[in-house]
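Next comes just one chain, in structure tokens: the form predicted alone.
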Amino acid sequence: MDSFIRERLFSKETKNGLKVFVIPKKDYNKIFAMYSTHYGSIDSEFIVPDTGEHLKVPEGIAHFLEHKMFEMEYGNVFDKFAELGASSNAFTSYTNTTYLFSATSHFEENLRLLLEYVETPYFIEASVEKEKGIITQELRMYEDEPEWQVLLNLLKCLYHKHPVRIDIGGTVESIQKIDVETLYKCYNTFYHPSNMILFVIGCVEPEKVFELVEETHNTKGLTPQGEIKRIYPEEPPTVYKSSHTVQLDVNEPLFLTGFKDIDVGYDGMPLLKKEITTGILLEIMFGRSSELYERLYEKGLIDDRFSFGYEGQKDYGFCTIGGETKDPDTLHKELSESISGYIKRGIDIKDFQRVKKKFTGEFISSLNSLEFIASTFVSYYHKNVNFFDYLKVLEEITIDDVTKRLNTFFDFSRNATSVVVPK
């Protein structure tokens, strides 16, 4: 029981290693489940546990394996859920993968269904080449998205090597290289339960779930596997080009610039109270309440599309901020000169107080949202982190670690900017 957040969290660990979690909310009628492994899109090269086979994969095969398991014997997964009545859906992230359904009623059948479908691989090849032409097609569409390109440029310009600057879909290139008995080696050794965790939240019963979790794990046989070695390219601390610009069929030109984060190779506390910290500065210098949002806004440089965000994992960070300009070279002589004058003159002790009491009240707020709680803890169990740390770990940061971050994250010599113009 969490004194603050106030919410009852129920866990268990299976013999062969999955972690189960259920948070029970009598007061809603909705249950929403996730069942998420520990891969994504940057783990193209690793160790395989046991064996200790080293293996290079082709690009975007954790979001292609993860097309593949809608797919049973049977047929399609997703009809399967709607028949129960329940919303089903997938997403591929640079880290993890995560499988998901929210349902009123069924319960019992919907988890059943989850747990069958992501726990029985079914890969042929005839379904597998033509996989391949459905992604293709759909990395091809995103060619021409302006939001998704000019931050897939802007990756590629802050990162020489690291696998993040790769479309998570892959390119059209190496998923051709994606076979059957790669996509069998990549589930067997990331889909493995020790490497996954289960989240249940809303109107049900922690014993009910966890009966069912072993009543259908007790038949797999299965055991802890040893810890999975990932291995990524050692990255320079520099960026790889300071800009980038590409013409699409926009209206007006779309900007991002970003920093790279060289503070990394660590998770758990440290990297929340990193994330936290590096989230009240973005607020304080970008957010709606800054001095810089109203200037700009008043001379047309941004609309209320502008943002900015920070992406922090164990390998790798990088914060991004901007959206549709009338001109971006001036926007991007603003931000520039705006965090230099934060650098020169540090952070104001008021908008310090403000944000962090801001970032307060919209958790406890978020708390009310099912999706919110389950998407968040399985992100951060995923970096070793606990969900009901986050209120405690921002009360204990200071002016003082904010002053430091902005003084150390701030590095024009690791700034790059990625614009899309129209054509």
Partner chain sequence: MSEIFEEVGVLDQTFTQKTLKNGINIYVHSTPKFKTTTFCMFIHQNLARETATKTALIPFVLKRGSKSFPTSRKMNLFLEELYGTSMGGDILKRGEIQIMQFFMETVNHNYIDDKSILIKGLTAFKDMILDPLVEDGGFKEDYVNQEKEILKRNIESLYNDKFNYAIERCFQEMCKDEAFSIYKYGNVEDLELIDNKILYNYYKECLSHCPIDFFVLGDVDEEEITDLIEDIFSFERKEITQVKPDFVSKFIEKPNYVEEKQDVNQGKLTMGFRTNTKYSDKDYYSLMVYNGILGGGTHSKLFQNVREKASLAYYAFSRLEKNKGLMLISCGIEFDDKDRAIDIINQQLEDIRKGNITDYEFDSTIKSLVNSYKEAADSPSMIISLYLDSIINGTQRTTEDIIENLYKVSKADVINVAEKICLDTVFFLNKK
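Structure of the form predicted in complex with the partner chain (previous: the form predicted alone):
Keep in mind that what follows is only the chain, not its partners or any molecules around it.
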């Protein structure tokens, strides 16, 4: 596909609508596979396709469902993967649920197992109840993680209604309401092959993967499914709240500020372009080579764990900037002044060109990791983006694109700040 980066992508679609992608990497020992559905924690209100029922489900159910997928009538799937010497896992994000394994032997059996268990829901009351104990401990663990809390609180400030303001795992209270029947309804709506992607990378033959998928899917006789209707609340363009502070048992304050993106509602190449453009902009303004970073560091307001990023999905987007600091107020003031300064002055072409080079190199370096390629490809796929278009889109971005983004994105009426302070 791309001779320049020396990777070849093979793809095929099955009759029932599953998209399968394979990248052979013959000199790697492992195979890494991801089976992922376009269904995450924000999909909490929808129309059940076969009955037309309008459903609002408990917060955290997508994540709960992910936990319960590992259970089969015969026992736990983890055990089967362990018997095959593979390591298996899964994760749920705001927008996707992904099941994965990595292995250095028994590739065929592992791949069959992955397909089989993700395609076999088995929920019974006793084990659903038991899982509530485990997930409660998972949620408690996050309650003690200041980095996670500071982000959750920022999203609660940025959004009035959008479900991205709710923790992916839900709350200890909300998960108590989850039952077998609702789990099946969610499964049947979102785990249809046409809403999913299988991505395999490593020492495999693409044809073998396609054959195996065809063979297992042909026996299932799944009927095609119409489009899933997801319902999201109307989100006002303003922030819900401009700041939020909580006390936790920590030594030093943690600061995170963010801007809400209102240029949303589209995916595909334009979304990729927006993401990279925003990334370039943030890097120029707050990166290691910026004057601002140097000044904040020398003043002792930040350390090298200071970070920033942009998260762009079809229906929402936001950036985050922050880290541990001794003085959240001064840091906020410095950041705001610097942003205003950039809006007045604009972007220096040299900075723009240098950051583009940096992004090019970092993209190529990232291809060392099969896990990175797989997880990025999959999450982009759910946004209708081909990950391997990255360099082409990066190349096309001009300084005017970045300047335009600078002038529209950083609107202080859409800025909110979240702080964790020591008790």
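Here the rigid core means the biggest group of C-alpha atoms that line up within 1.5 Å when the two forms are laid on top of each other. Residue numbers count along the first chain shown, from 1. Predicted, not measured: the structure shown is a model, and the values here were computed from it.
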Worksheet item: Comparing between the two forms on the rigid core: C-alpha of residue 51 shifted by 2 Å or more?
Response: yes
